[in-house]
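Only one chain comes next, encoded as structure tokens, the form predicted on its own.
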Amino acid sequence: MNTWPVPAPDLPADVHPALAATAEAAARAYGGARAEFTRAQLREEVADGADGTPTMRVDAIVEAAIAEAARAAGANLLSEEAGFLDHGSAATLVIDPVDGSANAATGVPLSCFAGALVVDDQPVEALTVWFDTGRAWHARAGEPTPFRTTGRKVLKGANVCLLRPKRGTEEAWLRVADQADRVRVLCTTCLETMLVAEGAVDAFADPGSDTHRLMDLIAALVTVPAAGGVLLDLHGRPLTFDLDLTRRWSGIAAATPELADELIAVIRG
């Protein structure tokens, strides 16, 4: 059993309604997820998602309490397991109840809630919060943050966080290792784009295995540009709103145009 207890998010008094109510209920889901069930309890699978993927019994049970949230709120909810609640209104809550799973079930302390709010097809806000921290980051688009990326713009002697080398992206993966100062492989693309926001790191990437879907990355797409940075797909798809969640990108978030346009020349050769 992980008997560390979940903190309470420590959230702007300006974040909206909705999506406090719903990264709160997360951290209590998730706080009461560990004190019951072990690791491996935590970790099986017990359904499938509405984006195809399993669903492991962590996810399962955070994102219930997400969605009794949501509709307490009044607003839609699209999430990874149960896809597109409607609530009937013209906003739309796009979350990423547990984004590191694995690592929320085993006890790695690397593991987010991340959302954002879609008002008609167009994301406003945005709210990711650090489990076993409580520790937050919001944006609102178009409004700068106080935090800011590092400014780099180029790729040798960065720090780089990458999703870790899937089949087929193995080379693309030590081309950018050989280039940069360090690499880190966290495991929760929500959190790892968090620190390129605030300037932890300078960039992040999937190095071409198309794995993110909307909800890894929605919450990117307001508090990345607002710190400063970009977040871009790799092969120039927009990240758009819609329901269809089997659509995938490679998520590459970075400190400048300059830095990302450097490093999508390097993963695709």
Given for the second form:
Number of protein chains: 2
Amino acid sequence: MNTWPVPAPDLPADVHPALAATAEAAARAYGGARAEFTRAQLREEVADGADGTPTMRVDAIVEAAIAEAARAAGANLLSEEAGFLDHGSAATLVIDPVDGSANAATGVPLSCFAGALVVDDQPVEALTVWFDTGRAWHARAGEPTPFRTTGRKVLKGANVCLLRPKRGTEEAWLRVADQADRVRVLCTTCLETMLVAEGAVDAFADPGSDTHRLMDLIAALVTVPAAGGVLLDLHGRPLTFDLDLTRRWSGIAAATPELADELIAVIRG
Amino acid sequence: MNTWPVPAPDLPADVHPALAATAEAAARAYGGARAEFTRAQLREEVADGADGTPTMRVDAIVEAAIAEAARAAGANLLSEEAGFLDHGSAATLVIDPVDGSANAATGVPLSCFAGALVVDDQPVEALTVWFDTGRAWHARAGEPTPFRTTGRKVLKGANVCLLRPKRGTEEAWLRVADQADRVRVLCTTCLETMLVAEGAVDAFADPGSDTHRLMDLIAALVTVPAAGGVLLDLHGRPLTFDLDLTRRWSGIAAATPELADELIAVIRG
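Having displayed the form predicted on its own, please output the structure of the form predicted in complex with a further copy of the same chain.
Expanding to the full complex; the earlier chain stays at the top.
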């Protein structure tokens, strides 16, 4: 059993009510799930999600709480397990209920809520909340955030986070690790991209495994540029709102466009 | 600037006063340093430590606070920057003031205080405190802890943490990553070994880079066995108290002896 508490999110006052309500519901649900279930139970696969990947119990519990909060707030919801829930609104919440599900289930204290508010087809506001501390990163599209990226332009000597190496990406992974000063693998893209946004690391990259779905990247798509950085796909595919959850990207978040370009060049070899 | 708070350590009531005082002094000093200095200033190398590696400003600040607290508590101190400070006691605190210095300096929220109380030459009690949350893991040699390892015996499908790959260890690193279900690199051995102790991951390993000094492993040496696991060196070198800070090990922490043996076999190829 994981007995550490899950605090209430520490949210700025001006977060959109639907994002705030879903983040708060997610933290409550995750805290309750940790108190009720063992690590093995939280990790158990209980269904297949709308995105085609298995749904762990921890994902199912948190997403149910988010769906209820979204319905109460009158916003549509696009979520990895349930897919699209149409509540008749022009506003859609695109949410990863538990980013870093494997961490969240086993008790590695690195998992988060991440979501964006999409009006028509434009992401306008994003919120990421680190469950284990309640720390929140909030941004509006086109408005500068108080936190900033490092501004670093070169990979040599950089601090980077990487998605774990998967079959076929090992060589690209090692090429990045070899050039960087430090490489980390936290297994939570949404939290790692927020570390890029706040200037704790210089970049995050999926070295070509095409693991990311829209909800893994949409909060970063708003937040990282608002903090001075960039969010791109390794192969230049546009990151656009889409109800098709089978689409995948290899996300690259970097402090500057120059660093993103160099990362992409090194990964593509 | 890293503006997130550093809370006071959340310590059990029965921690030895000298360990408690140094952990509390470390958290206060680190919190003060984050409030006073930029990330670049915290990372700046200001001296060469007694262990032969450069000392970042963040290390120097926290160690100074620990040295003062150890002196006030009447215990000797063995620390990575200052070396051995003899205060005429039979008890010596062996402390890593800031484990995960690079994280602590740049703002990746994964760094900790880790120390053990050594009486004559035996480690008898250990304390690890994760700075960003105040979470503490406490153990006495030979006494079971309330938290337990996962009990996992096989690497295939395991959740592991690894030291980042360094020159010459890349192949061993990839062999472990390939067999494990998930691999993480948090860049803080003391915190990663506590995740083994509390059952959040199955194992942690340095795949042969001989990076660890005594103070990187001594808290785990007490805590992981007390939680049901093992702490070994990759090459079977005994982990013993020694004032010689040039000694190095490749630490392996695992939920069970069987898993440690398999990890060692896979790393050694």
